[in-house]
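First comes one chain, alone, set out as structure tokens in the form predicted on its own.
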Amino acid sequence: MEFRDYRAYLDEVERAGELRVVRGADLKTDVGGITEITAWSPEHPVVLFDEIDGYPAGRRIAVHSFDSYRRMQLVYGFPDGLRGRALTEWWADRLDVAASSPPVTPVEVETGPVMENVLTGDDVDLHLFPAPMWHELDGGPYLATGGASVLRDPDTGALNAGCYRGMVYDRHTIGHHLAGGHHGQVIRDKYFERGENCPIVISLGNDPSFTLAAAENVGFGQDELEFGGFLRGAPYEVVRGPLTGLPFPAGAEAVLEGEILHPDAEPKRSEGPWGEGLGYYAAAFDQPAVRVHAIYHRDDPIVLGEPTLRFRNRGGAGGFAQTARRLHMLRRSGLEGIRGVGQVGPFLVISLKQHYAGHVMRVADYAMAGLADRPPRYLVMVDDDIDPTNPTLVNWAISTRVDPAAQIHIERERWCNVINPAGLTPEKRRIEDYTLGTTIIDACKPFRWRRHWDAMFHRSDIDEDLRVRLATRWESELGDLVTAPRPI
């Protein structure tokens, strides 16, 4: 659905009854603490902090922008009531359409609401915006957590939009956490190899589709701004940054324009610690900082906050977009037999109809290159009679179809997330060796005797016809106890 800006989205959220306003919170404990606690409840509302201690009314922070079924429906436009595997497959089909459709190219405009206030030179001051301590032991206040950054590849000219956190250092310097392997890190380092600073713009608040598009792991060189246009159903109107030439949404709440400093131009600064979604603090380590040369913002700007949290209930549509992206990539891989993709606890699960010996591991090897993200720590392959989104069925397949000596495969030195506490020893962290082992669990019937499996191991569940007859015969005496549907 097209929203001209975040405010139009917020109006629709309020009409849906999913907005709460909190006044008088402080940045050191209240904003972060309230954000974490309210994230635990299913289908929780957007919380808008206003009249923040030390700031005038109108300097606001909005959290939980993407954490309910209804809010995701507003952005993605999926049919009412669509959930689970059906929702994943619906969006995977839409991604197939996007891949074969003309790009929705942004439209450049001369100006927009974001240019209502322009600050340069000595007027640049990041402290104009409220930046909370999102977690008690964070290394400092974080301003950039819910918007998106834009960079341009110096070799190809391709744009990249990504979501990277930013800790405030001083009035004109902010951190920019670019984890190894992300497109932004590759682009930044291309500039550094030339001995140059890397131009950048950072949006602190925007149309929700802009953040969601930036969070999508599209292929390297593919344009997230064009994908965002597809997502919202209309091209973005963008202003070209006066200093960098980089585009940013004309309706953004606030934008920082500057450059990531080459380590020879200014030493790296310690970024972090930061409370990560795995439930641990990521250790502080040195990162190139961003020098902000200009700030553009609307009157009464809204900063988007999306801190990582160990417990965050994303609602009835949580996680569907990433799972759909993985299904879409598998469909377009040229590998036949793909039936579905799911996430069950720590397991990425792929359902497959086997066609030849070695088929399972061929698909597994492709997935272990990383489907729209780093390789999964645990990949489970299941047959097409297993719903990859059903924890009971997936665990049953692992329990009954796996010979650990033959069907569990350990791979080493795979690209991983720096926040992983396991395996990344102090020595590996010191030399920035962010690799870990991964596991493939082949929970499929062995191909060579799959046709004999059902004869050898006949399922002991009650026959469905018998279940229906018993439910009809004994409903008057047993009620729901006997009419309950089959658990799986």
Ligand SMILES: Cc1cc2nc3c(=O)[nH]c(=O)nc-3n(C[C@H](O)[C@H](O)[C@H](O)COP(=O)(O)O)c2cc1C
Second form
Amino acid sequence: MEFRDYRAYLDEVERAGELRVVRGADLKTDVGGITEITAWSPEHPVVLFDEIDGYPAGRRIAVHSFDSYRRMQLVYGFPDGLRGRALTEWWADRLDVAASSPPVTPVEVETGPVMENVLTGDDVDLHLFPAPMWHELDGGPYLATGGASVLRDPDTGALNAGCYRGMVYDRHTIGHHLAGGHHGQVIRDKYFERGENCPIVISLGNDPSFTLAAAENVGFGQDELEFGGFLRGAPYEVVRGPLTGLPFPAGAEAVLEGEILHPDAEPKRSEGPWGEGLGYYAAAFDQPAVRVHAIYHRDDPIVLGEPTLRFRNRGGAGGFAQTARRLHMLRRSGLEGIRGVGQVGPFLVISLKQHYAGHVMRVADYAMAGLADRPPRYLVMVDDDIDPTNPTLVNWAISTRVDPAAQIHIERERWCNVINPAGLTPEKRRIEDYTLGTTIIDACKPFRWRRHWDAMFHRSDIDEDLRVRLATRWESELGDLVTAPRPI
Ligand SMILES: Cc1cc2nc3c(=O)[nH]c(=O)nc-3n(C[C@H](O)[C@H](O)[C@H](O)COP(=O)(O)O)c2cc1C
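Compare with the form predicted on its own: the form predicted together with this ligand:
Complete assembly follows, chain above in first position.
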């Protein structure tokens, strides 16, 4: 849905009754702690921190921007009540539309609200913005957590946007955590290989589509600003950075313009520790930092905070966008029989209609190449009678259709996230070997003897025709007890 900027979005959030303002919080414990605790309740509001200790009124931080069903609906525009598998399929269909439509190219404008205040040279001071200690043992205050950075591929000229966290080091230096394998890392290192610093603009807050588009794992070379235009249904208006030529939204709350410093020009800086979504602190490790040469910001800027938290609840609409992207990519793979994709706990689940021997593993191998981000640690393949989003059915298939000796396949040395506690030993970390094993669980009926399988193993729960007949016959006496739908 189209919002001019974050403020327009916030107005709509307030109209929906989903905004709470907190005054007088401090940056050391209150902002981070309140953010974590309030995220535990389902359907929690946006919390807007104002009059933050040590800062003038108006310098605000907004958290939980996308953490309710209604707020996700405002951004994605899905029909009321759509959830689970239906929601995933709806967004996968929209991604098919995006792929076959002309790009929604940003429109360049001379200036915009973000240029209300321009600071360069000695006036650059990152402490102008409130940056909290989000988790008690973080390595320092983090300013960039909910915005997005824009880089340009020096080989192709293609633009790339991503969300990358940044801790404040001093007045004009900020961290930039680029996990290995993310496109931003590949692009940054292309500049480094040429012996150059990498130009960058970092937005600290925008219309919500910008953050969510930047966080999407679109293909390498695809422009997230164009994808964001599709998501919001209108092109972004962008200003070209005077120093780097990189574009940023004219309605952004605040933007930092500068360069990621080549490690030969300036030693890397310790980044982290940082409280990660997996529920542990990610250890500090050295990363190239960003030198900020200019700051642009609106009057009374709102910094978006999206710190990772172990428990985060998006009101039943969390995770659907990435699952839908995987479904969209599988559909476009040209492989036959794909029925659905789901995420059940740690399992990525693909259901398919088997057509030939070897079909299951062919699809599994394709998915393991890393559909939209890293390969899953556990991929579960199920037949088309299993809803891949239904935990009960997925568990049933794993429990009853898998011979572990024949149907569990373990691969080694696959791309993984540096934040994983499992398997990344001190030695692997020392040599920056961020790889782990992955598992394919083939929970499908074995194709070669499936006819025998079906003949031997009938489902033992009640036949559907009989269930309907009994419900009709006994409803007057037993009511809901006989008309209740089958649980799975
Ligand atoms: C709130 C938020 C914070 C994130 N922080 C980081 C981060 O610090 N480093 C990182 O590499 N990815 C981070 N991610 C994930 C990336 O933004 C995401 O995978 C994105 O698609 C990467 O883009 P790229 O492949 O174009 O570089 C974050 C995502 C979100 C939503």
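Definition used throughout: the rigid core is the maximal C-alpha set that superposes within 1.5 Å between two forms. Residue numbers count along the first chain shown, from 1. Just so we're clear, the structure is a prediction, and the values are computed from it rather than from any experiment.
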Comparing between these two forms on the rigid core: C-alpha of G479 shifted by 2 Å or more? yes
Is_shifted D461 between these two forms (CA, 2 Å cut-off, rigid core): no
Taking the rigid core as the superposition reference, indicate whether the CA of L470 shifts 2 angstroms or more between these two forms. yes
